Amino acid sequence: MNFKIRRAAKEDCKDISRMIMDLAIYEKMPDQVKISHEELERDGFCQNPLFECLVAEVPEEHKSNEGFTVTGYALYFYTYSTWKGRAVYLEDLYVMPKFRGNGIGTALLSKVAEIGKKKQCVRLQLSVLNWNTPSRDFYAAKGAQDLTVTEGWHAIRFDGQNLDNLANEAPKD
């Protein structure tokens, strides 16, 4: 199938709102979602962006059925680990389950590594939910190690009212 990867440009946050429910309803958290496309051209698109995204898109004789013709996403930003220097973090991938099996997934992630050993990044990471084998096996196919097999880390967060009274603990300036 033909498609070509591109830079997101503002214009396509609807469609990449759209392509989020859809990974969230898939990863069974369509309650977690909490932002609209404004946020995403807020935060993304704006002079310091928080996060750069990559879209699919295939001509639109390909277009799916209900006429869309971005089929795919990669959203990535920048880290840094204090032991090995910059990184990249891609904290989505997806292509609409039509369109998967042509390479679309393989180039979004190749485009994001690419991206990464530009800007002189060591490392690609990522998380993925344990019981998603398709997308552990595909990763896996491509050389990622499983660092919660291999080192042992655990995923943490904070948020909601932890988050507030973690910043709530902070020193006043």
The other form holds:
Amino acid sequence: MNFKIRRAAKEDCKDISRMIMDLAIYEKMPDQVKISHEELERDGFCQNPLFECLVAEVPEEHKSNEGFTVTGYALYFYTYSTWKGRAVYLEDLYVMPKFRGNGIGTALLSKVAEIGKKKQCVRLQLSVLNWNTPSRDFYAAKGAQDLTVTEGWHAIRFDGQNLDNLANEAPKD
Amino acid sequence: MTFLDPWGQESQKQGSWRGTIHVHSLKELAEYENLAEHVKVTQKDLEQDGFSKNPFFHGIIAEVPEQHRTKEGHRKVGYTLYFYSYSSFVGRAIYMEDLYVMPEFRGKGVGKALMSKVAQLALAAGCHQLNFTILNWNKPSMDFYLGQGCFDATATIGYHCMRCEGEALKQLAQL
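Next block, the form predicted together with the partner chain, ref. the form predicted alone:
Below: every chain and molecule of the assembly, starting with the one above.
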């Protein structure tokens, strides 16, 4: 199947938002999605964007049953390792189920790696759910190491009321 | 006893120390985490990447008054380094890359002060999450953080941290 990987434009945010929800459903946490295409437009297409995004597009003749030609996306941003320097974090990588097996996921992932390399990034990092075997296998086949398994790293988070409480304890300036 | 210096104010005026404390503390943190040989970043890298027009990271220093300086003369006794990230579910977030306090200054609220300052800055910037990672054997840190109200997304939800680097990353970029 023919497809094209390109940088997302502001107009793609509705499609990206649609696929973010699909991904959230797949990850069994649809109630966690709090932002819509409006926040994506504001945060990804301003003067200092908070993220970058690539989309996969198929020709009109291969569009989905619902009429979508944008059938995959990769959303990422730049991070920093105090040990190694610049890095890129792949927040989401998603391909619509009917379009899998055509190399779209690989193309999106390697494009992110290439973009990161051009910016002198020395690492590409991401998270995957432990029960998500197809994804774990996909990334392992691409040479990713599972640092939770090999080194014992755990992802920790403050949000909601706990984040508010912590912030309220900050020393006064 | 401590004051926090939001990066770029007092620090910029002082000039010459910039970067010194960080490589020193980075190496101590790396040694604690048994991974010292992995520190490749130099003082120059930190200066370039953290103090340009669009910095890759931000930092906060904990500094003690002159009368509490260490035997070696250090007044900067802790730091945290963070950057802005993005969650496709909730939007803007903050990632705390490092939090470190020199051993003889622990147990005095310095770590808590640094972390809560990051949380305050996170909320002021419209962030909805403060994320970071810790090693599962690092019990003092685990206990400290869980005591502050965070949750372990690896233990509770099953997130695994993955990384591609070196030769694997090079090959991936060439596909």
